[in-house]
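The chain below stands alone, shown as structure tokens; this is the form predicted alone.
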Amino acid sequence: MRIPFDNSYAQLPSQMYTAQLPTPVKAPQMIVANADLAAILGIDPADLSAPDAAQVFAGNHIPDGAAPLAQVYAGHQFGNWNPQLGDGRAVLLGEVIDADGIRRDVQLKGSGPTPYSRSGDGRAWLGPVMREYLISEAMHAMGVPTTRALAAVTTGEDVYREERLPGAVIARVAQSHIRVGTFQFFASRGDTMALHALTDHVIARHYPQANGPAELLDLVIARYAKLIAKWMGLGFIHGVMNTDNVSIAGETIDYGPCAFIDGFHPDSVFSAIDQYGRYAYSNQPGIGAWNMAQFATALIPLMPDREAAIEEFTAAVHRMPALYEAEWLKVFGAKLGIANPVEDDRALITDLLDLMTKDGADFTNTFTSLSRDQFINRDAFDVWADRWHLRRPEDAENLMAQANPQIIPRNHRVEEVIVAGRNGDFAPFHALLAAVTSPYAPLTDETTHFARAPSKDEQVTRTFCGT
């Protein structure tokens, strides 16, 4: 397999990473490969079915031009500072410049221990690999900036969590894997030289229009505000919005205990490790601003006047809620068929969400149908619908069809395919993948069941990290 690597992160100061080969596995077998993404990356899609493809994506065979490394970073985890984290179970193979001229990382996740594993085995089990593949590709299909999945393989080896589980590796692609926590790592150590080099690299790679750290901060804040608004419009809960999981490129990264809301409630939490609801659905915008405050703090050592920088950066972070609210209004306005929502439309949207909360209405299906059938208190919905019809443009259907996916990776469906995969049956995985990567297509006899909300017995109330 030929991958046209063009590596830049490996040219940065050596304290930013450790050169690290993946640990070979026993008997890799391909589960799925993404031919469309491969073509964008300059990889011949035919190579994905070559005999060595599984060997490459498992880390057994290193393609020419790769520069495998594990990145170091720090981070706030559930608000608690951890001075050293890093790629504990991932290896960056290298970078390619895609068909659009965008530089992208190709990383193997679950590829074995690194110096940053913190006593972990560096491996991933099959369930989280299947989950990340499905959800990241679904998010891409729904227009959300995200890491993507290039391939997934089984390893032929078991990993040990609470029980023996089949091992797997996912090859994921991102504009970069640089995080807020990457900046925090060097700022906390007073390594201004590395911080300068990292900042210059990020500006050149992601924000060439930025003239220095202050403009970089503004641009990252704007991109992150837009990203979170898109999450909210899909009922998506990231679940682990730690600063080491915040991509500086503004992409959704690290699909651990993430979930989509079924019956709506703004305080919904699925992550089993989020015991106090820090990263609940309704908290995501505020946590986003908190994370940007940590990014701003990490940039302060680069500024010549610390006190002036604190004042300027504080003002920048304080602008984020207004940026988010503007994006939120656009996202939810479109979901109601309103192309150019105004501030008065905010009450129309929030009143609908309040009705959904009271009745536990299914988030996705409420917006795809906007009918009284989704509600227990149908009279209250009818009163709201009269207001909506007065505001709704004649061409609302087209905009609503583009803004409201028919099919999302519902938690219970994801769990079903994981169970089947553990038993060696990947047909349900491929069927669900096909459905969630065509989220706006009209439903058919073959796909209608993917859009159905879970029954009480099918509901998934807790999701878990792969570690």
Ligand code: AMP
Second form
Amino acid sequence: MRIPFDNSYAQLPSQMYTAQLPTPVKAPQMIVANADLAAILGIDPADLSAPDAAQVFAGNHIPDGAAPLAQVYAGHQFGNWNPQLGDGRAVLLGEVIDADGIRRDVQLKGSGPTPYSRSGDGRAWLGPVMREYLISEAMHAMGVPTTRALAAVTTGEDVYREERLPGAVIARVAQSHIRVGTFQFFASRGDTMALHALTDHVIARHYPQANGPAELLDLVIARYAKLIAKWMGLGFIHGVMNTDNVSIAGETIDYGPCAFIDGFHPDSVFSAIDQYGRYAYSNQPGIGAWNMAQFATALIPLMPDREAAIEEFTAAVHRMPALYEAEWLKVFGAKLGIANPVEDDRALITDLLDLMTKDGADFTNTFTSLSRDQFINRDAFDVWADRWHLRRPEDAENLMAQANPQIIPRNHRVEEVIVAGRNGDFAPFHALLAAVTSPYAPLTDETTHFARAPSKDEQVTRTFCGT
Ligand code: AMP
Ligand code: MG
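Having looked at the form predicted alone, could you now put up the form predicted together with adenosine monophosphate (AMP)?
Let us now look at the entire complex, which starts with that chain.
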């Protein structure tokens, strides 16, 4: 397999990473590969079905031009400072410049231990690999900035969590894997040289229009506000918005116990480790601003006048809620067919969300049908619908069809295909993947069941990191 590598992170100061080869595995086998994405990256899609493809994506065979390394970072995990993290079960194979001229990382996750593994085994089991593949590709199809999935393989080895489970590796692609936590690592150690190099790298790579750290901060905040608004519009809960899981490029990254809401409640939490609901649906915008405050703090050492920088950066972080609210209004306006929503439309949207909360109405299907059938209290919906009909433009239907996916990777469907995959049957995975990557297509006999809300006994209310 030829991958046209063009590596830049490996040229940065050496304290920013450790050269690290993946650890070979026993008997890799392809589960799935993404021909469309391969083509964008300049990889011949035909190479994906060649015998060595599984060897490459398992980390057994290192393609020419790769410079495998593990990146170091730190981060606030559930609000607690952790000074030492890093790629503990992943290696960056290298970067490619894609068909659009965008530099992209190709990373293997589940590829074995690194100096940053702490007590972990550096491996992943099949379940989270299948989850990340499905959900990241679904997010991409729904227009949400995200890391993407290039391939997934089983390793032919078992990993031990609470039980013995089949091991797997996912090859993922990102604009970069640089995180807020990457900045925090060097800032907290007083390594201003590395912090400068990192900042220059990020500006050149992701924000070439930025002139210095203050402008960088503004741009990152704007992208992140937009990203979170998109999550909210899909009923998506990331689940682990730790600063080490916040991409500087504004992409959704590190799919762990994430979930899509079925029956709506703003305080929904799925992650089994999120005991206090820090990362609940409704908390995501606030946590987003908290994360940007940490990023701002990490940039302070770059500024000549510390006091002035604190003032300037504080103001920048304080602008985030308004940016987010404006994006949120656009996102939910489109969901109701209103292309140019005004402040007065805010109440129309929040009143609908309140009705949905009272009745636990299915988030996705409420917006695709916008009919009284989704509600227990139908009279209350009718009163709301009268207001909406007055406001809704003639051509609302088109906009709504583009803003409201019919098919999302519902938690119970994802769990179902993981169970089948564990038993060696990947046909359900492929069927679900095809459905969630055409989320706006009219439903067919094959896809209708993916759009159905779970029945009471199908509901999945807990999701796990399960790394
Ligand atoms: P995450 O929960 O995915 O954000 O991971 C938090 C940190 O734990 C990261 O530094 C990971 O690299 C590390 N980590 C997670 N799982 C493992 C594992 N199985 N082995 C080694 N390190 C891990
Ligand atoms: Mg992470």
